[in-house]
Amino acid sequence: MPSTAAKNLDMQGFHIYGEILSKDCIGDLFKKMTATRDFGPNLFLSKQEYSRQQNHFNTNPNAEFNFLNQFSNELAVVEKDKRIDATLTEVLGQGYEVVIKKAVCGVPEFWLPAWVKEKIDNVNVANLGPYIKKEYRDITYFRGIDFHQDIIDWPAGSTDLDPSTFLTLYVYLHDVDRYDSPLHILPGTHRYGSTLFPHKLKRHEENTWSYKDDCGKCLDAIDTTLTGGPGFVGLWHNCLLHGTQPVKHESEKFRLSLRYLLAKSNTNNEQTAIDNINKNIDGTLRPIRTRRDLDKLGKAKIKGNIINK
């Protein structure tokens, strides 16, 4: 029988741990991470020095150059947890890959200098990779995001691996509430598969959402928001529609976290949950095209943050 964590995916397309890990743990990782620099105003490169670079891609944090790659024990907390492994085995199968884990910061308004505030008005995902100086580009920096699903960076000839099996584990470092740049999931989105970005979504009420794929069908699903302590932990498949709004605290508080994305081994055949799980999914799992909002320098040439609206 499949565990509720499996079920949870395959109906709900996330599964939500809570506060499972250790505070202690957690919190030492946090204070250790927050004191290799400066998080602060001082991270960003000036106008001038942005005006010189070619394009916005190339921005991110990769397997070598990475801010976790420093914290190898820190992290066992995480790729250690029993109840984490035995999911991800039933799910993934034994020797499922870790694609790519990196830290993710969310950004308060008073870091941004004017310029980058009016470069990143009203994007949809406002990555703020480009703006920050290179040295600091280990982690991922942020200002809230549109709805998207996490297959956006993946569409085919990305990866070796199969992208149709690819989770997201997030790892909250600290106490994350309303105004901390939550995650906002829609239930059950990722039953049409992979959508094209920025997807067809309308509000026709305070909270509940109607979401069309690119084929015409329609569903509604409730934004559910994902608040939390230290050591809170959710998981979802990488169709589901999710997102955050900005940093909304006006005092110094940044939002620091995990985001690990897994994958089913290519050397394992056998057949495991996420295959059953996606027999559940109408839609394409492994789209030639993901999004449409970039040009060919990889900035925005679409605005309009619904998330925000």
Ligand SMILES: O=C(O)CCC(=O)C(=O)O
Second form
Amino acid sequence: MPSTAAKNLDMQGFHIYGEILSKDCIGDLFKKMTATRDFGPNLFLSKQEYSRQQNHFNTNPNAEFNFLNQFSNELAVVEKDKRIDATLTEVLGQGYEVVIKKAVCGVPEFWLPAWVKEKIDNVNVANLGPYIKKEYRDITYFRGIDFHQDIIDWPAGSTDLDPSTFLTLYVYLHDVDRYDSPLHILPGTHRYGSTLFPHKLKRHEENTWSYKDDCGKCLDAIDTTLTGGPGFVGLWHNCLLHGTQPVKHESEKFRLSLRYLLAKSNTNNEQTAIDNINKNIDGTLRPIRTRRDLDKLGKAKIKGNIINK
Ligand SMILES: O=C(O)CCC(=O)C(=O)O
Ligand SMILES: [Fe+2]
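Mind giving me the form predicted in complex with this ligand, seeing as the form predicted on its own was just shown?
To see the whole picture, the full complex is given below, headed by that same chain.
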């Protein structure tokens, strides 16, 4: 019998554990993380430094250049959690892999230089990496990201692993309320598999969206906001639509969270829950192309933001 978590991933495309991790351990980690650098306007390049760059590529953390590497002991509270490990072992099988783990930072408006505000105005993936000083790009900084699927980063040929098995695990490190750029997820939208970004979404009531895939199939989804406290954990399928609005606090508060991308190992040939979940998906799981919003330099050529409307 599949566990509740596996059933939720199948039926809804996500599973919420809630605030399951030790508040003391998470609080300690958060304190250490925030003490390492001056989280604020000083993270940004000058306009002149920015304009010397050729493109917007390679501005995200990787395995080696990664803020989380200094916290491997503290991260045991997540990585050795028996409940999370049980789900991942059931869904992805023994020896599941961490494709990438990173810290994600939701940036408040007052950090932004005026020229950056102008550049990201109405951009749907406000990944601030290209505007951040190189030494601080070991974290991903967002000013919100429009509804997307995490498979957006993994078109065919981009990895040796099988992206249809990827799951994203998010951990909140402090209280995340509706103004702290909480995640918004659209339950059930994983069912159409991978579709092209920007997605075909129309709001027809305050909280209800109609979602069309690239073949014309249509479903309704209720916008679900993941607010929660320190140690809150959520897990979702690579094709689930989700996004964030910018931090709306006018205080100095910013959001710092953990994001793990997990995968079934190539050496695991056993049938696991993810294979059953993916059998119920009516669409492509190995997209050739995932987005049409970027130009050759990786800069946004299509503007307009759905989640902020
Ligand atoms: O934390 C954010 O604002 C972005 C969340 C997200 O969708 C991601 O990291 O994939
Ligand atoms: Fe995402």
